[in-house]
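One chain comes next, on its own, written out as structure tokens in the form predicted alone.
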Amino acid sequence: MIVEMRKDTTQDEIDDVIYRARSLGMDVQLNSGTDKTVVAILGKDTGKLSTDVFAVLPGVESVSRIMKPYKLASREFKMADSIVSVDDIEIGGRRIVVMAGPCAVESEEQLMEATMVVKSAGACIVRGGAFKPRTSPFSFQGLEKKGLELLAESRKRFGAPVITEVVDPHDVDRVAEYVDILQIGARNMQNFSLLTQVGKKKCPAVLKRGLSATITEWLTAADYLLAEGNDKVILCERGIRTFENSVRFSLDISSIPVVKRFSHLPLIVDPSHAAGHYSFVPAIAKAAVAAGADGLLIEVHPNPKEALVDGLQALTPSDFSRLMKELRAIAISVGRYI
């Protein structure tokens, strides 16, 4: 249930709404906009409440129900686009933010070279996996703590924020000490214990769409982060599993305008995991920018032939530099910039 307050409402009137909701056993989330405050009344029994319970209170302009399963991620709760700030980088604004780097941190030399390459080409955030949950237990699983230390060293040397995946709820605090953005992978999209812990941490978080998740399931998973008070949530479309096997996953390009219509959260696209092959990455990346994505998450390796993980989908330094030039022209054509 959404309670929209009048523009001239007082803090006491807002507090009265909160008090009434909590007295009825409901949870509350506030969206304090520049014009007015919106109060979300949350709980499994909200459907049993009459809207009049809140409509009669002083300062209330309107009361409505959110019929979608997701609440806090919806446009009903927040009409304006959310912008997530990482240092001085805004994700969700006019700038299309490119996050790039190797799928996995393999060595100091590899990561530092990759960081230098992507940063000089125009990427502003460095990606790199320290923990690599793989389909096979015999595949490279990442350098773990050593990988985190190298990511922190990369940030220190080059001044670019870093993003890495966290896979265990018990590791959230430890990983957050080393990086700027926590990534929740596709296979963990509905790991609700992990979502809750990342939500409580209240640091920027990228939530990837699950392999077979609908957009509604994806946005409902985002509510787990938002419900803990973390308003720094970024969605990531990375392709879904369909009958098509010519690419690794089928990138749902339509999810970009759909999410933009129904949610206020910023959305980036991972063309590397969708493509599964470096030759398809540029076209998918350009399509994502044209469709309205707020950023890209691209795999770049100094020497993909020697990569321990996903070398086939990683761009070479020269390919990435060429792509960034092409992306700038597309960004300008849709009124944005890189």
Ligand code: PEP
Second form
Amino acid sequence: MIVEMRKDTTQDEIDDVIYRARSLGMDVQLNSGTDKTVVAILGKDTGKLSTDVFAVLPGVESVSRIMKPYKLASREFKMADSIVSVDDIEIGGRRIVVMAGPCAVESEEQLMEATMVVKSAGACIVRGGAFKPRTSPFSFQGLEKKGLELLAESRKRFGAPVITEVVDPHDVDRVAEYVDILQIGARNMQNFSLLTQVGKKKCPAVLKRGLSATITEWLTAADYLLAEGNDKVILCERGIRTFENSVRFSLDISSIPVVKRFSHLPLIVDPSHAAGHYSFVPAIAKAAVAAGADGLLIEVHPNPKEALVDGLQALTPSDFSRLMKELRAIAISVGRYI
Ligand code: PEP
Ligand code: MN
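Show the form predicted together with the ligand, please, the one above being the form predicted alone.
Now the full complex is given, and it begins with the chain already shown.
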């Protein structure tokens, strides 16, 4: 249930609404927008409550029910676009934020070379996996702690924030010590204990769409992070399973306008894991920016032929730099910049 307060409401009136909700056994989340305050009343029994319980309180302008399963991620809760700041980089504003780097951190030389390449081409955030949840247990699983240390070193040397995937809920604190953004992988989109831990950490987090998740399931998973008070949530479309097998996953381009309509959260697109092949990555990346994505997450390797993971979908430094030039023109044509 959404309680919209009048523009001239007082703190005491807001506190009264919160008090009434809590005394009825409900949880509360506030959106203290610049324009007006919205109080979300949350709990499994809100359906049984009459809206009048809140409508009669002073300072309340309107009370409505959110009919969708997701609440805090919805536009009903927050009308204005959310912007997630990482250092001075705003994700969800006019700038198209490009995060790029290797699938996995493999060595110091590889990560530093990749960082140099992607930064000089215009990417502002560096990606690199330290924990690699692989389809097969016999595949390379990542450098783990050493990988985290190298990401921190890349940040120190080159000044660009870094993002990496966290796989285990018990690792959230440790991983967050080394990186700026935690990534929740597609296979963990509904790992609710991981979501809760990342929510409690309150640090910027990229939530990838599950391989077979609907947009509603994805936004409802985002509510797990938001419910813990983490409002720094960035969604990432990375392709879903369909009957089509000429690419690794089908990039659901329509999820971009759909998410933008129904959610206030910033949304980036990962064309690499959707494409599965480097030759398809540029077209998908450009389509994503044209369709309204707020950023991209792209795999780039200094030498894809030598990559331990996902070499086939990694862009070479020169392909990435060409793509960035093309993306700039598209960004301008949709009123954005890179
Ligand atoms: C990744 O970004 O390295 C990754 C494993 O992606 P996904 O979770 O989308 O498969
Ligand atoms: Mn990968």
